[in-house]
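Quick heads-up: it's one chain on its own, the form predicted on its own, in structure tokens.
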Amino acid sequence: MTALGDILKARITATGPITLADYMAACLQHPQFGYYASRDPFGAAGDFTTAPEISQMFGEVLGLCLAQCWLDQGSPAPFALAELGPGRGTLMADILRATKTVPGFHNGAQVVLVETSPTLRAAQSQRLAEFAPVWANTVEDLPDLPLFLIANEFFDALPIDQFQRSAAGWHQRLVGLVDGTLQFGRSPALPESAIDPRFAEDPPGSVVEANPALATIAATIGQRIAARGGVALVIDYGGWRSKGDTLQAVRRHQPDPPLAHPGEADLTAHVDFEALVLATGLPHSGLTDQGALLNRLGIAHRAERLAANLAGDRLETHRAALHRLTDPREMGSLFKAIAFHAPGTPAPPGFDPPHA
């Protein structure tokens, strides 16, 4: 068992079983042994690879989308160009490279990175040094400016709670100890008021998830954009109303039992995009497949231009990256995107229209 596992066992022995959200928060955010505090998890040497690490084209076309939104809203300056969970800074670097010729965009932008990991802050600082980024611990710390924000694979890493319905009612999933080993269990039956009303009529056997941090963060973003203008582009995996047990752990690019290696595996869950919409309270697009969005934003044309200077293995890697990002059998339909924008402003380009 990991050092964090021993800490969690001692906590449970002393105070009793903990919620799944508490377990995830400790695994991901513990200041010494938490997953993001102690490592760079990206790339072949890490545990997973995100779209910006696959190809520069992902960030480039999304950056131009953000810039077009900025132009459509009258080119406000100064403004916050913000990213939630910016990893190594790869996505923001690609956004800034693609937008360097947009008149006034860089001069007006204050680059703000919402990041708590010292390891990742150091990588971001090195990659984005020429743009003088500033860091925020939470979205509440973002500057009081028009907000043009992107969040790629951010909301899936927020701690969730799970609830399962039995014939006796709803129960919360807990993490406890059985013979000295971390095991899942459940609470006594809860009052109906403890469950999101959207799931109130779900039958016995149903499993639903709740993400309190998602609602709080989305509400704050919505308030900022409603007051000062801007947009938020969110790309992640999930569904309109995500149901079932979607908790998963990934370690060294392979699935891992969620309780097996506390602090040494990435823990994620599907994003409930309907919950995002309800929390932001902003005008929004429909839920759009990543592949469809990237194609509408011109990734194929960008790929052709880059391919003109490539040959051999580099060309094949480039083509494979485009396929992985856009093909429905790869990331193209697994990942979804949604856009939020200030009331009375044009919708961002490339996204599906809102659901009826």
The other form holds:
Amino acid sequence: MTALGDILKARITATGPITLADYMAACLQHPQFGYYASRDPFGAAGDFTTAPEISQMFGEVLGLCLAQCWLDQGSPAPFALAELGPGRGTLMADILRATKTVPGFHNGAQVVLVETSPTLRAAQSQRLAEFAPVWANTVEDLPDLPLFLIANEFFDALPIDQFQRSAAGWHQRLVGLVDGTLQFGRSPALPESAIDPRFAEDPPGSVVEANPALATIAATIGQRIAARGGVALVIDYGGWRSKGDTLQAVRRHQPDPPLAHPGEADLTAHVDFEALVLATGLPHSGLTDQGALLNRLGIAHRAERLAANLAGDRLETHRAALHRLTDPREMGSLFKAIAFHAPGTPAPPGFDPPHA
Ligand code: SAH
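So the form predicted on its own is up there; where is the form predicted together with ligand SAH?
The next block holds the full complex; its first chain is the one shown before.
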């Protein structure tokens, strides 16, 4: 068992079973032994690979999308160019490179990185030094400016709770100890009011998830954009009112039992995009497949330009990256995107129109 596993066992022994969100929060965010606090998880040597790490094209076309939104809103300056959970800083670096020639964009931009991990802050600082970024611990600390924000694979990394309905009512999933081992269990039946009303009609046997941090963060972003203008582009895996148990642990590119290696495996859950929409309260696009979005933003054209300077293995890798990002059998439809924009402003380009 890991060091964090021992800490969690002592805690459960002292005060009883903990909620899944408490377990995930400790595993992901513990200041010393948390997954993100202590490592750079990306790439072949790490646990998983994200779209910006697959190809620069991802950030380039999304950067141009953000710049178009900024132009469409009258080029407000100064403004916050913000990213939630920027990882190694690759996406923001690609956004900034692609938008270098957009008049006034770099001059007006205050680059703000919402990041809790000291290890990843250090990587971002190296990568983005020339743009003098500032860091924030939470969206509450974003500067009071028009907000042009992007978040890729951020919301899936927030702690969730799970609830299961039995004939007796809804039970919360808990993490406890059985014979000295971490095990899932469940709470006694909860009052109906403990569950999101969207799930009121779900039959016995149903499992649903709640993501309180997602709702708080999305509400803050929504208020900021409504008051000051701007957009938020969110890309992640999940669905519209995603249902069922979507908790997953990944360690060294392999699925791992979620309680097996606390703090040493990435724990994620599908993003409930409907919950984002409800919490922001902003005009929004339809839920759009990543592949469709990237294609509409011109990724194929950009890919051809880059291919012209490549040959051999590097050309092969480049072509494979385009396929991986856009093909429906790869990330193209597993990953979804949604755009939010200030009331009375044009919808961001490339996204599906809102669903009826
Ligand atoms: N967007 C990056 C990284 C995704 S991994 C990419 O696409 O490559 C998730 C990122 O969110 C990491 O940078 C992690 O440290 C950060 N993170 C996770 N939970 C967070 C929280 N509650 N507040 C701020 N950052 C968080």
